[in-house]
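Next up: just one chain, as structure tokens, the form predicted alone.
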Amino acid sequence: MAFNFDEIINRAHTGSVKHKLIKRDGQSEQTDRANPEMGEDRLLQLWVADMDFAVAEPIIEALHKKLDDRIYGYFTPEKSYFDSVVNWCGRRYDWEIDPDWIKLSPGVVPALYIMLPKLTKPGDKVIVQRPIYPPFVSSVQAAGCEVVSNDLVYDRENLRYEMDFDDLAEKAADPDCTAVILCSPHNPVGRVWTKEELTRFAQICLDNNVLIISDEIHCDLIYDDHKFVAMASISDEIADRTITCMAPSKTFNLAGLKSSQIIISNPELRQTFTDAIASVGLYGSNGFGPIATEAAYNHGEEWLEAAMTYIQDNYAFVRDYFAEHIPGIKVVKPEGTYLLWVDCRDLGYSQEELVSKLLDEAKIHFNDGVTFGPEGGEGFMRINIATSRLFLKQALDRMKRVLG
């Protein structure tokens, strides 16, 4: 089956938070500076983690189906739901789980609030790996939890980042650190942990009975070469001491229906999730978001395919712009996501110039650097390259005119 990841859709006036306008103070309205048509005019939005390519038919097919239920009560979903969920990590993660190990959630990010204060106490310390996902920090400080980071090494001759595991040692071993949040794939730097890196990784958490919080919300969005490993996966032992994070959401481009899966083999963890989520009033399950996701995992895995292909080619075609009419710019190694992490440095400006440079003067819209740390993020941006190479292409030629 063809797949026209080329196509332009207009999404201005579609409540789209990707083509948001968003303002030097913070703000947001939306407007037709998301309209394709606008040509300069518009602003290119390449930052938050949501693709530009239309969902593939099946799911389309099956929201259709239930919209013509006409009735659109209170929903939980079907054994169907639980069984794709436990064919497709089986099929793609050689990972066997069961059915009553799933429970839902609106979201990682939201489980993550909502997990949090049940599982650590306030002043404990909980460890992530900057440059990161700025809610994991915002969801440890909610909890009235320290943040401690456990940086990640920047190799820059071979543009790939590594594990520090002594200093995540040094940092697990302080009897005040519960809990550390990995994220695998990583994000932003796009970095896919090997089944080494995260059995060292694990091993270290498990000597120091500190809980491991997996975000695996990337994982079905691997690069050629690479293999995700479910951290959960590794071995039982592991499996009782982690939480794992999945979702449809970046994968299928589902995010607005607000649909995780938290996977918890360990009984008592499993309760003190469910718990948590009925301490804030989260009974039951929206009603399309299970719909798509079986969708999805049963009949989508075509799409999924044919979008990485796009996906990758994409990122050899910033590369090699960058290389001939931007050398300043380095584009970090990707093995997973669709988001890129590059280094701005050699351009010799500072971050506000960088930012003002992009978003002012080229009306580009990528994410800022430094919001995923400071120690990591100085002289970083996120691309986000899941939209059309046209689209692509008139980005990079605008920072070329500004930046080149």
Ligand SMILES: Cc1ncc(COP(=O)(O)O)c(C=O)c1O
Contents of the next structure:
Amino acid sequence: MAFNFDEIINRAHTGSVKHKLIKRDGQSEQTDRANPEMGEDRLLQLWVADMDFAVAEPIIEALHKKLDDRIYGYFTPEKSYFDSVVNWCGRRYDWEIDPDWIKLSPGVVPALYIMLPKLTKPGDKVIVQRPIYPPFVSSVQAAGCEVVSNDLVYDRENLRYEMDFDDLAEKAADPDCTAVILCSPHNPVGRVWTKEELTRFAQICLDNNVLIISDEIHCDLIYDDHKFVAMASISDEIADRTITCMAPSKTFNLAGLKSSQIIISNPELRQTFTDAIASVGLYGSNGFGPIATEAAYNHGEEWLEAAMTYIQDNYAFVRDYFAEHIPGIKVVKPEGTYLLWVDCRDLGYSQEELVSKLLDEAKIHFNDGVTFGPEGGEGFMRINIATSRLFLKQALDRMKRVLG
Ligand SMILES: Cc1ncc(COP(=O)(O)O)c(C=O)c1O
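So that was the form predicted alone. Now I'd like the form predicted together with the named molecule, please.
Up next: the whole complex, starting with the chain shown before.
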């Protein structure tokens, strides 16, 4: 089946966060400039992590069918939803899970905010690996805990990040350190951690009784020649100390349906999570999210594979464009996700100058690298490439004009 990822869908005035906000100086602006025909005035939105692609047809059909119910009362998913998650995990990651382990949450970020205060006590230390997706930091802080960063190590020559296991072992050995939030695959650096890396990481956590919260929301967006391994699939012992966060939201472009799965094999941890969700009054779920999830997991694989091919071609396009026209910018080699972490430090601009050139002069909205960590993010930008190649080309041409 052919899919048209080149299609340009006007997302202005659809409530799309990506096309509404310019997060600068706290200002927000409604932009209806989603059409490339608007030319140079159009603000190119290549930031927040959703795709500009239409979702797979079977998902749209399932949602239409749900609409035909004509009654949208309180909702809790049917068994077929849980089966679809179980089958997806078995088929894609060779991870056998029990349907009872699956708990729903209206998003992974809400799950972090809701569960952290119940799994830690104020003053505890929680490890993250910077540069990192900002809500990892804010959710830890909201729980009254201290953020400790086991910074990733950047190998600039090979455009690749690695974990610093010695530093992790040192930080995990602190008796106040009770949990770690792992980003697997990693946003923003695009690493798909190998089984060896994950096993070593987990062993350090087990040795020090540190709980692993493994955010695997990007787990289906994997480049060719890389393999995603679910942390909890490695061994029962690791699973027993792991809370896994997954969702179809990134994979199938369903973030606005607010439905994710938190998978927990340890009965006590699962009860803690269930109690945490109940403590904020979240019973049942949105009626459309699980319906879309089930259709995606049962019938969306072909679309996903085609989308990943398009995304990988977009990466190659961006990498080659920079090499030819703006050699001062290097793209960290992605192994997963549709986000590119780009190193602009050779251009010699301060972060403020860089952001201003891109946003004010080129009218392109990327994520400012500094928001992923003050040090590791300086000189970097994050580009969302899950968009039509035409938009990407426009963005790159504008960058060439102001930076090249
Ligand atoms: C690592 C990571 N976790 C969570 C989220 C958001 O999750 P949700 O929309 O389910 O709250 C994102 C979105 O970019 C992400 O990159």
